[in-house]
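What follows is a single chain, given as structure tokens, in the form predicted on its own.
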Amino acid sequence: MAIKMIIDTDPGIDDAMALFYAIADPAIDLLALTTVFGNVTTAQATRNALFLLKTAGVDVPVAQGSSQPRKLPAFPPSAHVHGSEGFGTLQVPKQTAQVIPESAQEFLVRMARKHKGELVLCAIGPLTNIAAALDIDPEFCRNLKRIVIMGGSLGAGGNITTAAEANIYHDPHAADFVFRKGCNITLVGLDVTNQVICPRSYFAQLATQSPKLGGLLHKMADFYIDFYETVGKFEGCGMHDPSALIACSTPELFVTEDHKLRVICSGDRSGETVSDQNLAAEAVKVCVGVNISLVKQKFFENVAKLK
């Protein structure tokens, strides 16, 4: 039976990859998207989410979420990584489809109650909407089957600062709150996603198999890989958000360890995830190992089917 899923997202190039994967994988029943700031503003994230769904010919509801962090002032979007509109050099037209009237956090709480014990939430942006849902309903995470978060790092350092991964950095207070108050959490962070690196040739081959949607990802990936090559870290791009989606449907491709987590919320290490077994919190399943070749193969084989 397919997994009932909602994706909380800030599209974003690797978010687009993750969304197309969710649409392609028969093990996932995509129920909705919720949007948040991060790679782009929340308004851009919502427009981009609607654009991706329309391009893929998929009709699911979109709920717009928080527009700034829980306590910090808003950050400028990561235009140097994802482009000014979120998809590299692609200019995204204004969308005619409308979001639903509920806020993302209200929608998430309602859907978790409606599908109690069945719904997987995959959060691939800052955790602001998730923290807000816990504010509304402290049982929110307990009502989910599980929540899979792309974010953080235990041993791989950061990708926006030396200490912090971007999704956690953009709202450290929300992440700290979710790790302390939530449950049923799996964290897919840089410890594994920095290992799943795909070069330009990977996306070029994907475009030959899926000219429309694979071709769109190929164009986006060129911009994304330009950034990675500029910082001189990888020959290709990290499959951050897609890895989190694959961890939802095929968790056996990942090795996890249980850690109680907190997040540093100020200073030059703001956004750093820290394992602290003395916390009065439920342990998070932190991914520390990954079958790199099978994750890359699974992404390619599924997305290549999209027309």
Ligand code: BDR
Contents of the next structure:
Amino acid sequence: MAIKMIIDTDPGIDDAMALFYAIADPAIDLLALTTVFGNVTTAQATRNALFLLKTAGVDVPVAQGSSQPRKLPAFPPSAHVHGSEGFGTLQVPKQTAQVIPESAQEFLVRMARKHKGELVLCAIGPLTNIAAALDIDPEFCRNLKRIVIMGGSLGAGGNITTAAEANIYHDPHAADFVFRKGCNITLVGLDVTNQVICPRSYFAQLATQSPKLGGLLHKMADFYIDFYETVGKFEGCGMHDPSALIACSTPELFVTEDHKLRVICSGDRSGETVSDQNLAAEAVKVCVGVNISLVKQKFFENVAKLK
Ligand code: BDR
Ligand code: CA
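Would you generate the structure of this protein in the form predicted in complex with the named molecule, following the form predicted on its own above?
Every chain and every other molecule in the complex is listed next, the one we just looked at coming first.
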């Protein structure tokens, strides 16, 4: 049976890749999207989520989430990475479809209760909505099957600062709170996603197989890869969020280690994820190894089918 899934997202170029992957993979039954700030503002994230669903012809509810971090003031969006509207140079039209009249956090709590033990939450933005859902219902996590999070780094350093990965950096207090709450978490961080790098030719080929949706990703990826080239370390872009989706449906492509995690919440190292075996917290399954070629192949094979 397909995995019942909600994706919490800040679309974002690699979020768009992840969403199209989720739509394409028959092992995933996408129930809804919830939105959060990060790559863009929350209002833009919601508009972008509605746009992606409409473009893909998929009708699932979208619930809008928090518009600022748990304790910190709002950050400016990452326009140099994802473009001023989130999708490179694409101008995203205002959407006529509406969000549901329930906040992301209330919706997540309700859906976790409704699908008790069956729902997988894949969080590919800052963890603000997840922390807020735990505020409403301390049993929230226990009602989920598991949470798969794109975020953090154990040994790979950061991507927004030298120490921090972007999703954790944007709301370190939320991440620290969630990591200590005894949730069944798999963390797909930079230790693996920095290894899954796809060049321009990969997206060009995808566009020939799937001209509409693959073609859209190809256009967006061009901007994203321009950014990666400025970093100078990669020839192509990191498949961060799609890797988290693939870890939901095909966990055997990843190697995990158990780590109790905390997050540094201030100073130069704010947003750094730290393994600390002395913590009174449940261990997180941190991905430390990945079958790079099969992850790339799986993404391509599935998204190439999309009309
Ligand atoms: C993560 O941060 C965002 O820029 C991406 O969408 C991804 O979720 C990578 O660090
Ligand atoms: Ca994201």
